[in-house]
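Below you'll find only one chain, the form predicted on its own, shown as structure tokens.
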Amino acid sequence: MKTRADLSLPMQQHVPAGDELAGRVIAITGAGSGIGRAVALGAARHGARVILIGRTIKKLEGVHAEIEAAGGGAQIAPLNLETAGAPEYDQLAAAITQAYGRLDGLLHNAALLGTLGPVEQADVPTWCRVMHVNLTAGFVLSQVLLPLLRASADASLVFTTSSAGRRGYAYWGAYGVSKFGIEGLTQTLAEEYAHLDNLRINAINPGATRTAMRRAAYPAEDVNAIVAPESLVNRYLWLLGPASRGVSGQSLDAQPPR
């Protein structure tokens, strides 16, 4: 039986062909900065039409401009996962349906860290915000976009997980619990769609990466000791592209365990 390390290895070693994602339509949440931005730029560079989902329009416009300047294609889809209601989700699904009629990839990357500390002292409204953005919004967005993913000849749904979602760590509170939920949601959806050859559902743990969230969690950490988001792009493209066909229901590591 293959271990997580066995399954993660081909992803970690993947070098995508120049046109590997040509013709694919891929939506990415949290696309304005960090890993989401890096993956959006990488996907466009390899031929995908990228739908940039996020709450800060100025950041999305910046990524859009970079993609267009490089000769790629992108579309901005502002969506605040903390406050969006059913109409906003439905409008996004309708816009993608009208423009493309399908969706070939969806990466759930947006997340909130919240406040780290003992569960006993957790602020309830903050806990609810983190759980909503990190877990519930991912469920809702997946639910409204699953018909578009199923309409694709080869679709990939990817959730961002964390080591804190596989083993409970003291003081990681709502963030850790939300990632445990992501692990469960990934497994549940993968089982429900196991009969479909054209849809795979996986989770990816980026590991220690040079992002604003990482700096907030580890303010004293030497940022030069951890990888930049750009170093992980090929691993995300492996999951979002044709190279990962046949892999579903897995939670994989973008980096070897430290």
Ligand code: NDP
Given for the second form:
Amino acid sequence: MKTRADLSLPMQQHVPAGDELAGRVIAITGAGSGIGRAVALGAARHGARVILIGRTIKKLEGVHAEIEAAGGGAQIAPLNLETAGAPEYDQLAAAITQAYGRLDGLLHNAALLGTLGPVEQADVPTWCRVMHVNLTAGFVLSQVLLPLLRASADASLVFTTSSAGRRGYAYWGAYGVSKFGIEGLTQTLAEEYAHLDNLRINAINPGATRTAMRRAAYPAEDVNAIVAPESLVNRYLWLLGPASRGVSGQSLDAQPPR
Ligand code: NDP
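So the form predicted on its own is up there; where is the form predicted in complex with this ligand?
What follows is the whole complex; the chain from before opens it.
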């Protein structure tokens, strides 16, 4: 049986063709900064039309401008995953339906770190916010967009996990628990759609990456010791594009574990 390391290797070694995502419509949450921004720019560079989902419109506008300046295609879809209700989710699904009638990729990337500390002292409202943004919002967005993913000839639904979602670490509280939930949601959905050849569902653990969230979790870390989001882009493109056809129900590592 193949290990996670075996299954992750083709992703870690992938070098995408210039037009690898041509013709694909790919939605990314948290596309305004960090890993989401880098993947959005990379997907557009490789031919995808990217739907930039996020809560800070100014950041999304910046990414949109960069994509357009490079000759790519993108649209902004403002959505605050903490506060959005059924009308906002339905509006997004309706807009994608009207524009394309399908969705070829969905990367659930947005997340909140919350406050690290002992569970005994965790602030209950903060716990609920983290669980909602990191897990429940991913379920709801998947639920409303699954009909569009099923309408694609080759769709990839990607969740974002963490090593804190595979082993319980002291003081990682709601963040770690939400990522355990993401692992469960990935497996559950992958089984529910195992009969479909045109839809794969996986999770990616980016590993230590130089972003605002990482800085908040490890303020004393030497930032030069960890990779920039840009260096992981090809791995995300492997998962979102045709190269990962046939792979489903997996939780993969973008970087070999440290
Ligand atoms: P960042 O904090 O840099 O980016 C998080 C993104 O999520 C931001 O774009 C942020 O938007 C968005 N977001 C947060 N809350 C909401 C909300 N309520 N509604 C909509 N969007 C929201 O983190 P990373 O880029 O590091 O993280 C990306 C993913 O990778 C996350 O799922 C994280 O858990 C995971 N990960 C990261 C690791 C790392 O070392 N960096 C390691 C393991 C996993 P805004 O800019 O407006 O705040």
